[in-house]
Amino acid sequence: MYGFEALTFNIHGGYLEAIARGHRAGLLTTADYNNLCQCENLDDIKMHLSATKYGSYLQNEPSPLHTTTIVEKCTLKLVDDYKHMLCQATEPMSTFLEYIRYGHMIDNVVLIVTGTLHERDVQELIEKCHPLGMFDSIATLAVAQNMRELYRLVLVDTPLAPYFSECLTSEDLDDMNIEIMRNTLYKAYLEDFYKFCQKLGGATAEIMSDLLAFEADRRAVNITINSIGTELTREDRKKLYSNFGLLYPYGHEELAICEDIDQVRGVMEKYPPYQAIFSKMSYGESQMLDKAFYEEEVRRLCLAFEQQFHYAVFFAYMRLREQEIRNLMWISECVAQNQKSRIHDSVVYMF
């Protein structure tokens, strides 16, 4: 029941959540931002992350550093916090936690499938894929030809096989068809996990629909602006579209349907929150388009902290954490192609 979770939330998730809001208070600040942007190469960059929570994951790596070193020592504390939390918490917080790792597990199916489709060696793929996302059979999915034999041979023991319902398609995989499977994957799992969420009620279900609900919408409209000008037709389109939100059902009607990016802004021009996020970019450019939508989704992630005894911390705080990793590779192939002034174009700050 809603307001009462303080009575007994403490019993099991107290200890995991002040873990979570501890990790939320070594996330890098503005100021630490504003230092690594004054790095001349990567070894300033490591000397300033030394003394942050990265510290220990970097410094014993020997120079010449490479920004793919930076960016997997980061994913690496990432990963260890939220192993941590794994495994101390109990039931219904460890299936929430589970459901945290399916986006980056999709994201790794596509990439092997994708790599295997342009002929890439699949351990150099293995090695490019989240950590997060792993699992056990993931190398046998390059075997697979179409679909079907996906599912069959690989992915029916994982904890993807209820979202392939919908993919499962006797035709060949090719770049057109990985992306659908993408996409009606990740419409599966947000569908799947905004259930779930609803059905442990209270406080987590308020903040997580709302930032589930925000996650819907970005990606019905990054799948109308990737779709324009190809062979997608606007039924396909339409049934990419997660079925909640904010835009659903009238807005996904309106974005079905619109041949370029004003279109877009029109429809979303109508939803005050979204309004904010279009009045940043000029007519006719979609560019700073993904910075703004990051930018929105850090300010509502920074505001589940707000409230207590709820489950939307650990969500909020691994992409955080997320955030905080892309920033940084950002940062670093700034600095080691000497791009220095081109630094602020994709920094999300966040406190």
Contents of the next structure:
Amino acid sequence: MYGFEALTFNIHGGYLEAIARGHRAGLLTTADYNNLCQCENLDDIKMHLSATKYGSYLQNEPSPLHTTTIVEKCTLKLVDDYKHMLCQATEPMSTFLEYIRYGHMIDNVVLIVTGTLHERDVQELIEKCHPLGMFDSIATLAVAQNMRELYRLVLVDTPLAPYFSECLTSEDLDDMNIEIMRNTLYKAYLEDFYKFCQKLGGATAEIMSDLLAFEADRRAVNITINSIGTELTREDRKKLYSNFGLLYPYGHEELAICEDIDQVRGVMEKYPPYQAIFSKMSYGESQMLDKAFYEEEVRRLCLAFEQQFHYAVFFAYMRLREQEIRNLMWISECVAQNQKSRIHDSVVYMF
Amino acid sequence: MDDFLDTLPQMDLMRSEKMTLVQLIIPVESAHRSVTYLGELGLLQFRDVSVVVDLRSAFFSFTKPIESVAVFLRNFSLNADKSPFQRTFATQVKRCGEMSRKLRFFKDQIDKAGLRCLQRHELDPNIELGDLERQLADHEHEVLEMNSNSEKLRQTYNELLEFKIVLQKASGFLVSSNAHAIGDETELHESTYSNNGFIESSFLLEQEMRPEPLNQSGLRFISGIINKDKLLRFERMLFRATRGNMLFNQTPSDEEIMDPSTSEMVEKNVFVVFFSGEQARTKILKICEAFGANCYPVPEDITKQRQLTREVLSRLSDLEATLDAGSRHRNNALNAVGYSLTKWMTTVRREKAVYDTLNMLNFDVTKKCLVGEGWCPTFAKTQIHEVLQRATSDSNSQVGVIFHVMHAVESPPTYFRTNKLTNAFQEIIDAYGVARYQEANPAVYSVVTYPFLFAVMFGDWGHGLCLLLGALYLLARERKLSKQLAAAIVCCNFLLSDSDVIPYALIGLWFSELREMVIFGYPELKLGSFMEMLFGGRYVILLMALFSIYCGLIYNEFFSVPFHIFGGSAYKCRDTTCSDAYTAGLVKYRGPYPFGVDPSWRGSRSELPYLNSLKMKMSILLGIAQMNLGLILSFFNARFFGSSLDIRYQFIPQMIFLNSLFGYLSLLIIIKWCTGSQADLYHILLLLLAFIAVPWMLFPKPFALRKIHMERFQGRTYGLLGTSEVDLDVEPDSARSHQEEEFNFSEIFVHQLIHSIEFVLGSVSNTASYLRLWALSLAHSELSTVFYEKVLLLAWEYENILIRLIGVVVFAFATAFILLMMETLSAFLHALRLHWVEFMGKFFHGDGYKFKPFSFTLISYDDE
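Having seen the form predicted on its own, I'd like the form predicted together with the partner chain now, please.
Complete assembly follows, chain above in first position.
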């Protein structure tokens, strides 16, 4: 019922939306980051974080801390929050929340498959997986030799199964294959998520289509930049772009034939929302692109909170938390390695 | 009149304590001890100097030229904008945090080992932080080492145990599958073993047969053990991976095995997979690894099996003995820790509090003294002085602590000295808002009015007696319960986290202590949150019960049964048969019933109209009286704060308005009660007065304020800057926050408009609101009548003992749950509303903040 969410939304979604908004208030602010940047060692960071929501998760850690511990505990907190919301959710919100983790599932699958290819220990790989993307029998992925086996053995039980229909080949797995698989999966996932949000309708569809379109466009740009100079053909490259978003379809045509970063830039500057991102960079430079995209994403995610009665707040909140953890990881890394001058390179401020 | 009021002795609760802003300059060497002693005294609230500076710097940057900001920052940059880890005593705070982490670890270990920590409360004042730290580190090292040792042993033990189980269970499968395999291949021997499962016989056969019968058919197997909940998925995965070319056998292991990562007992199942081919083998092994299934090789040869089993068993018993010894040793060590754990916890918590407080102080320029500011009640100044002197002499410091009073601009905190009885009432008021500094405290009056208004709604001396019994029970067990709580608090607040506060804060409006509430409500404690809520408000309940008995006697209600307590009724029947009593009524034959409502009204046709008129009018009278009290308190507030404007343009018109309309109404009610004559409801003069009062309370005050403002700032446009800069130089450490009030006439006028409208409409709606007294009391008496007549009496009419019994039970339950619990709660809430809105709305600002002294007794409630 478009436009009438206010009437019925709170019956099922009110409590959780309140929770998500309450959690949002706990996100670290610029002042927090400024304080964190002044830390001399990881214990200082722990001390500062003890006043935040992460406090109770870090308080029992013995004193010589490691960056991984901090990140692990912060992620644990995120997962606990997510699980708490998930148990309270009813349909269709629970499906929406489930969708949020599929991206991590894809990443985990790729991580494990790549790791097995390079003959790493499975347990070690599993420890590296994002806990949000865990599913039963994830460890069994190591058994598979090719995509078909991968699908038949393991993934058929997971929600990712439908996305696999597009990349079923009997070729043996190699790095290139896996990367293509990841992007094909991601494409299918984003399109499915997009469709699902459209089906939900109302403000959710409106805001989520904006956020997902941004995500799809960002992936398209990244795929283009990363595939420059590889053996990926233009046709294959174009197949990896998601079939929605601001760049679809004409932008995709142009991106598919780009040969260097400046051509990408030329394409993107035709789109006003992305013009600002690219105009910040000098020509021929692509290192700062990630950060610029992250900043733009955070800006858009924060805007999602401006409207009420829709599910995009959950998506936005989870994304912001992930960004926050990335920030914390970067800060702790910099502090641990005494590279404090580089702290500001990669931290994306939120509020 | 004024003299009389001023010479009245000060009452503790009427207004909050006089507070003084004091400055302490403490030499570094005696700082720790001074703060510790102050914490023991618990009468000084430290202010975070750096935060104050932040505010001020922000303020000055807008109002001052750049130079003075620079001067200002030079003075204050010492502690300005410091994050927690940059403060002076950050390392000590960190050390304390580390120590409490260790203590939590011990506590956890002790709990896991199923031991109990001793409850001892005496403190060792001379314990050195460094010593304690060393001790704790030693203990932690010891415990950790023992843990890792025992973990290794436990791991081996687990493996052996699993191996043993696999050997026992899997051999069963092997035997039976051997049976099939051999059965197929060699029919000759079938008769020998086909129907006996004895190992002995198969063992013999085995020997007869040649070594590896299974391998002949290319069949191999893997045996192992896996968690029960993973079993199904495991089997499915195996099936898929081998495309169904395998045989899966499983059986539950009969004993539970400890999971080493979580140290919980889990159920596991033994499985044996038969398959063929090398590729399948690697796949299956990988899957086993992925599912965390432990594989153990089981020899097919029965002799070897038995030999292996024997070996495993003997090693198991060895390990068991070692593990036992280890855990005894560990328990001893933990017991030693547990002996002084509580003491250490308290010590560490206190130390941490002391250092947190020290962090709020500021080094002076010479770095030899710490400068701190704080609020203390004026009466406590001498005590604080003594304590500081003691600290100086105890720490052999050459220089004493300088303690002097400062001038404060901002409003001091509100501090009431309460006792057991008044505390609960003060909490009721504080739940609405903490009183502004030194404003009239409604809690004083609510000690009586609150239970009384409750009782007006709950008037029944039978129910009152029940409540009284409950309250007396709580009071009788007061000492025991509070001791129980104290013990629970000390033991458990170590484990609490802040997020638990909120739900319980919502439940308990009138808890004596928010912190206590968390602990009371904490589900691990057996006391139960509801019980503790009752306990916190035991004196409120006591007073409510007493007043209900009183009101119940007036209403003559006892479970809705009329009683002739105060003599006989004033009415009697016209004739001896009393046949026309219901139609023609009774006749009055003597003076009125001496106390309360005549019992003869009960059950008569005019009972309801009579009681309704009585209770309704009574509610109005009570309401007008209470609202007038509120207005009078607003007068005393205005007088106390010296605001004649408020008296002239607010209090007086409000009094006139309220009393010319509703005061007159009350007067008429009383006159009618006394004389029975009906006067005219409207008096034209009074109506006129009320009409005049409205513009009176609306217009003059804002204009008067504007006039005062204009006069004050006439020709002084540039004056402010100079004076405050002088202040800055003279007293740089003071807590002054210069507030240049922006005079905005329209805002003030709108505010006054809202206020006036609220009062005018409010006096109507508030008076009507007091009718809830009547409504609830009516509802209560009707409900109890229904339960008494329609349940108890109805059941009693039957001769059947069972029906009577059911009737009594239903009546008892209805009385207990509906009348005693729900009605109490609803009357309580309505009384709460009448106080918060109708009474306190007339005078109470409630924008103060509570006095939170630095005190060890309060800190022990604080969670980590």
